[in-house]
Structures are given as structure tokens and as C-alpha cells.
Amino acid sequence: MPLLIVSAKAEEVTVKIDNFVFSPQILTIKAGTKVTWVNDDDIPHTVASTTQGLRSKALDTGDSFTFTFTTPGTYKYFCGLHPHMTGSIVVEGATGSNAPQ
């Protein structure tokens, strides 16, 4: 399966959970962006990380979990029920090439 990397400039983005995959698996966003994971799979999944308090309850089909990333860095996460499911959020600061001057 090809790895999909997406850069987002919007302040709210969605990560789909389906067929035991987070999509996109790698997402680049600006600090302050709100990310919502939506479970479109037939079984429950979670969003969990060992850093920054990123942890959802079990998400049934159609449930969602939202987290706002305020600090630049790379946040790796996984499904607590199916640890082989992984993803990353890369949070950029306001000093990138698109920053106001």
C-alpha cells in the first residue's frame, strides 16, 4: 500500500480510520490546527500516543475524536486496540515558508 503524506493549511483537518488504516498516515499541519479522527471502520479503534495527552476512548463506527495541536513537533500515534495501526502528525511552527512577514 502506498504511503500517503498530506500537508494541510486549513485549521481543521480530518483523519479517517478505515480498514485498519489511519488516512492520511502522515499529516503535516500548522500549530493551532484541530485534527479530528473519524472511525469509518466496522470495529472500534482508539487514537493513542505516549506524549501530549493524545488519547481517545474507544471509537465505535461513526464516532470521532478531536485534538488541537498547539506545540510544534512530531506526534506519533497508534490504535490502542490494534497497535500495528500507526500514524504521525507533524506540527510546524509559524516560522515556516508560509509565515507572514
Given for the second form:
Amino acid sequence: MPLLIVSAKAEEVTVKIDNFVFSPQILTIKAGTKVTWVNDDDIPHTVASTTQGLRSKALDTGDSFTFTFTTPGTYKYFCGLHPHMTGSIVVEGATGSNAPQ
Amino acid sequence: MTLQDDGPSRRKVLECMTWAGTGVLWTVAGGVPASLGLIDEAVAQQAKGFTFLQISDSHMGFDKPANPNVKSTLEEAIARVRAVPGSPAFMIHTGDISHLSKPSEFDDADKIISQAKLDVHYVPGEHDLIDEDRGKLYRERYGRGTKGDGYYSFDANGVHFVGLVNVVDLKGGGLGNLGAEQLAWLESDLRGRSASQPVVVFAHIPLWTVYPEWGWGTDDGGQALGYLKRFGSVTVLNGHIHQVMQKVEGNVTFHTARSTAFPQPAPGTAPSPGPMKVADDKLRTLLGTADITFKQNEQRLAIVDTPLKA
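Coords for the form predicted in complex with the partner chain, given the form predicted alone:
Every chain and every other molecule in the complex is listed next, the one we just looked at coming first.
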């Protein structure tokens, strides 16, 4: 399965939910980046995970959910209503050797 | 594939005869519930058996192009229910009563569905448990006397009915989920029951794998079906996929009902399982109800799916 990998430089990034897919499905960001999920489907979705706080309420059409990733690591998430929809956020430390802890 | 390979054992057949009185047609061949696609008044008129109805996926509150008026299509479905000849014993609703679990959506559903003047046995869909308290509203309204997130069983006319919840605690990358606690309850609920007693199991998401790519199946559904294997007649009724689909496997007949709100595409025929916009004059041919009859003297279990418009 081809996965779209986007390396984002901006501090705010959007993940679109469209046709029951999180897009990009794998998103690589720097620590401190604010990620906003926007539901473009005619059906509600959620962002769910085992990570504290990374869990949205039901997002109806046009609703969004924002989460700021401060700690490097890989964050897997899924739609709590349609769990076959999955995605992950890869958070890299800041450039250079003095990455935040 | 021959009937001998797939069909019930002679012992099971005989057990079913005990319940049915004579003949065994339905367990071998006639046991395939007929999905006629449109109401057959003649069949319905002659249905002298024990009859109940299934409606599903009302999605009160949905207002997108696929059907901007889900209240009126539910009203039409209930009008059809009222017109069913004979006296259906009750109605089963296989979930997604509401679109967003809002009190006003449940109110609208209750107002319309109560017009059928029948007892209604509900199980929740995933859309019914997305209030702030994850299902509190559903459990307050529909969960009285149920266990866990709303599962239960009851007997009617010699048939054992089991309502299951497979839309809670879903796992990333997975399908529908019953969970260990509910499975343990199901096993004990069925223990000691005569294998000749017909069993009807109903849940929102299909208990068998219809199309995993769209999440249309239940991860631990196989375990539940394992507990049901010894029964001579098992009927599994689901919703969720907004279209009629049917499968017979051994003694188990699987059936999904139409939605009263909007159609969804056949597996793999669209980029996603989202609401399917069809021509206005076609919409009502894709929405409807199901009418299930146990004909005790003819050994036929018939499921008649009725679209709102032929």
C-alpha cells in the first residue's frame, strides 16, 4: 500500500479526512507543530488514540480538531467510529543537537 | 458444494422438526430465507406464522444531499410497517437511530417510530454513542434492563432473541468488536438451551465479514458464531451497510437490512462507503424495512425486504 509521506516545515499542518481516509496518512512534523484534522466527509469521524489528549469528539462535516505535538515520537491514531481508518504522526526533534526533551 | 457438505446433520434436522412440527424444508433448502426485494402482498397475507419486523439506520439528523429529509423517509417506512397485514409481534431496530447522538435526534426517532404502535427492541450503532459521555444518552433511553453497553436477550414465541453491541471500544485497524465480557455473557446465555430452539441474533455491524476494507465485519464475530453452531436454526440480522446482503452458512442465515435514511454503495464500487447520492426518483427504491416470518407449519423462515417504493 503506497503511503504518502509529507515532511512539513510549517508549524501548523492540516490533515484532511476525506472518503474515509486520513490524508496524509503518515505525517512527519517537527516538535511543537500544531496539527488540525478537518472532516470533509458527509459522515462523522473521530480522531482516537491511546495518547493522552489525542482524542476528538465526533467531528461532523466541516468540524475540526487540533492537537499540538510537543514530544518526539510516532503517534498512531484511528477513527473511533470506523477503526479501519488509521494514520500516524511522526514527530521529530528540533533540528540540531539541542532537541527539546 | 452439496447440501450434505454444508447442511445440518440429520440429528439437527430432527431437532428442528421437533420445534417445527413437520418437515424440514427450511433447514436444508427452504431454510434459505427468501429476500424478495419487494413486498409480496400475497406472501404477507398468507403469513400465519410468528412475524416481526426489522428497521435500521434511521440516522435522524442527517441532512446531506444523499437524503436531506430522513424524517420523511422514516415516516414512510413506519407507514409501511403499519400496513403489514397480520400482527407483527414487535420490531427490532439494528442501530444508528440518530446521526450524532443528539437528544433532539433521538426525540424525532421516538416520535416517528412510536407511530408503529409496536414494542421496539434496539441495539446501538456507532452513531448512537457519540455524545460527550459516550453512550449515556442511548443507555438512558434504550438500555434499561440491558447489560454492559446495551446487550440482552429475550424469548418470544419459542424463539430466542439476542441483541448484541459490536460498536464499542473499537481498536485501531480493526472492525466491529464484541469484547470478552459480552462474549462470556453470550456463552452463558446460550448454555443449556435446546439446540432445537431457533435463535435470532441482531447487532448493528455485520457479524460476518462482508468487506473488511470498509470495516464491514466484526473481529470477534466468529467466536460468537461458534457458540451458535450447535443450534439448528440461527438467523443473524444486521444493519450498518445500508443495503440488503444475505448469506447462508450451514445452519446460519445472515441478513442485512436497508437503511431508512440513505443508501451506501456496494462493496468496492466507490472510493468509500460514504452516503450514496442517487437520482431523487430512485432513492426510495433503496430504502426500506424487513419483515421476518417464522411459519411454523410450513417450516419456512421468510425475510421479506420492503423498499419504500418498488
